[in-house]
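Read the single chain below, which is given as structure tokens and is the form predicted on its own.
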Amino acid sequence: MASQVSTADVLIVGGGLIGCASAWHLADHGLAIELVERGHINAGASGQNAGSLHFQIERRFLEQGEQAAREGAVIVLLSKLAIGDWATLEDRLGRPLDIAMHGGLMVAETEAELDLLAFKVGRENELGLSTVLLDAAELRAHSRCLSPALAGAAWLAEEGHANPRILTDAYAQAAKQRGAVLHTGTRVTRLTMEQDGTYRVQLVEAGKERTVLARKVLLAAGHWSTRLANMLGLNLPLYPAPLTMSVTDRADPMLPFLVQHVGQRLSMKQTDDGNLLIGGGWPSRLERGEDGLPDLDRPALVDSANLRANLEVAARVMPALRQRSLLRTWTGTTCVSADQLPIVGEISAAPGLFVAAGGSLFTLGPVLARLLAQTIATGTMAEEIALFSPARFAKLDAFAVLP
């Protein structure tokens, strides 16, 4: 029996944070608009991180000398729109989100890494980001949870962090009351075009076959989106990042704003309940197929030797959680481009064919979601994201084969 066919403007592949904003997105553009998920809403890494916003240029730009701290210094110019979109998320879903932008330190424990922050912030303010560096004294005097022996910060009043386990599902939701369909449970097994361009995409739900076709379509899926790719014979240069988060117990408020540090991997922040929760970017470590390969189909593992440096580094930074205990540790496996920017756009091989993945997907998913739709219902591509096309790794798809 043949499978039921169905037709769609866009469907999306993914129900993470980026898929379920796409999705409302262009909903409230009047699209005929169906999302498909493996699993469960939020299932992947937008619901496994440790939610924080991150305007500033991050240490993983920084670390590979002062000419890939330039080129990853385009970032900015996402993350300014991208605080203008937390600062109104809230009243636009109509619901609390646990935002809380309250500012953030990147800070220094060597005179080194404060010369390296002051490089930082030189080009953050060229690119109009309002960064201010502290010096030791300066940062005593504003922050006294944290070590006196730190050689400095750079402090942005925008920062913050808000709640993954909810936001995703704020957008899900919003998407449907627009009109979007959403499906979980359901598995794509083949991604094909047509001769006229159209999408024809084959799924399972609930041990049934189906079909839609599409104009156009998103990937949405993280680090899976590159195996959406391989079924056109496409390739995306995205790799998975198995990382490490850990939970305290509650603490009295201490730490009222988000913590990161410009030498080593660390993030830092208090929930409202008053756990404090731990990050950075420590890797955890994929399972193992019976052939050898990483399983990107199971939970990573947690690196004992990593989660100790992890919290080494915290109670180095902040002295007082020494006195904490230690109540959870997770892994959740994001991914990150070839050159560390997200890719977001249409891939020129295949018309009607639009990613969206790669690295800062919590800070940036609002906004890239936004000007995403937009590109996608329009024809053209929003300006603001033109640097992030996946037209700058086109060359690996020089020899693709579509209709």
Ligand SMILES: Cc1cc2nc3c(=O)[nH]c(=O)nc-3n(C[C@H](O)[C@H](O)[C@H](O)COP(=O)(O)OP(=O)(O)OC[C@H]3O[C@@H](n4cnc5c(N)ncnc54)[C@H](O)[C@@H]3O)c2cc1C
The other form holds:
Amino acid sequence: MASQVSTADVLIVGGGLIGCASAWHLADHGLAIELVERGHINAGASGQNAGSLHFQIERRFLEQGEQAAREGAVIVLLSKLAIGDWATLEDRLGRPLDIAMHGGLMVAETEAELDLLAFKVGRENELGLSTVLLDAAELRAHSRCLSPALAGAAWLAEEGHANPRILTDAYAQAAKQRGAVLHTGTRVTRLTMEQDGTYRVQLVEAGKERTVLARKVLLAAGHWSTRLANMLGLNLPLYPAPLTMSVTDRADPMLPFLVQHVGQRLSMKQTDDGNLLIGGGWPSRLERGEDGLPDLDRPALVDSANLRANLEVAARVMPALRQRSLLRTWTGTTCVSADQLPIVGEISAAPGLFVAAGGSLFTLGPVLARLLAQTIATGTMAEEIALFSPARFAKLDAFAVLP
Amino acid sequence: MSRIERGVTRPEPITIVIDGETVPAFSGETVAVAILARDQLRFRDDRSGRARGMFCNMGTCGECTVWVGAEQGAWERLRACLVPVRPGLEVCRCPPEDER
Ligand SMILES: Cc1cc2nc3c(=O)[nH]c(=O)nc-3n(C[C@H](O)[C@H](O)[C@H](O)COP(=O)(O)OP(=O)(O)OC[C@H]3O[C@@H](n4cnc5c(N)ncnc54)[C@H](O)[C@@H]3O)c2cc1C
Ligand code: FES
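Cool, the form predicted on its own is there; where's the form predicted together with this ligand?
Expanding to the full complex; the earlier chain stays at the top.
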């Protein structure tokens, strides 16, 4: 029996933050949007992450050289846009999202780290980001809960955190209200291109096969996007990054800010409920599948040495943590690209096929989804995200045969 | 809920303190057992004041969290189903008064 066939203007694969936010924006352009998610909404990295809103530039953009400087400048510009998006998101989605933008500290433990921060603050200030350097005494006066042994910190007033457990759902509900159709428990099993350039997306929903024909497809499937591109014989240089997150029991309010570390993997914040969330990019361990390769469909396992190291850095920065109990540790898998910048935009070899994955797409998710939706709807790449275009990896598809 | 007596040999009881009251327990038991043995199904209250109790008995759900006395008069929130009893151990099902 022939499977049921329907059409959509844009078919979005993945019901994470990127997929749902893009659906919401695209539906506003009057397009017929169908989103398919194989699990439930927010089942991937978007529901497992640390929820940090970090806008200070990362260490690697501080390297010497024109390219690092140029990329740093674009990231700062995007961060400034992201700050604006976050600041207005609760109003636009009409729902409380536990967004706290009370500032963020990137701490230094050594004088060498403090020098690096000083250089960073200089670069950021030139680019229009108002970070402030705090020496040990200023930091002590600023945040009494942190260790007196710290050498200093860089402070940015707009940083903070939000609740990853509710944001994606808020986007999903808002997208539905605008007429987007969302199907959970629906997996893409095959993706091909017809002679006329239309995409044929084969789905399995509740054990039944069906097909959607769409002129445009957005791969918003996190680290699984690579596999989906593979279905068309295309190559996306995205690599899985399995990470570790921990949460302590509730404590009295003590930490209103986001805390990061310039020289160590650390992110720390306190939720509205009082729990302390600890992460920062310590790897967990992907299990092997029957083929001997990392199994991306099973949750990664906690690596106890990395967990201990993560908690040790955290407790060194905030000694009061030693009095807390660890409630839970979990893992989540995100992805990084070959050059560590997000890959966002249309894939050169496959007109109408878009992707958005790689990097810190919680912090940058709302703004990237907005600009990507604009790109998809208007057919013109938004200038602000041109740096992230998949075009920089076009040579990987030199041998692709489409349709 | 009482302990099984028939066919079970136990060591001499020790005592622990639950909510200020001294109660017997046996080495090898968990705090959860000692609470249940007092016919208490309520291990803690959620923030809306509703009773919560032991659910998985294997450290997974976190429902059995209680306050356990730690060094130097401090308190730790631990899962009762994972903490073995020891002589003089102090346990509170409500926030202890001196908890900061
Ligand atoms: C532990 C951890 C901490 C992090 N901390 C931060 C942070 O503090 N700040 C920050 O900015 N970023 C952080 N990140 C990164 C951030 O979470 C991700 O970049 C972001 O959530 C990516 O969203 P997404 O929608 O692209 O992907 P995901 O949320 O992973 O969504 C992809 C979805 O696609 C679905 N899917 C896959 N294959 C198919 C298929 N064949 N058919 C249908 N559906 C499919 C999946 O089920 C999944 O729900 C963190 C990530 C992790 C794992
Ligand atoms: S009963 Fe589930 S953790 Fe103790």
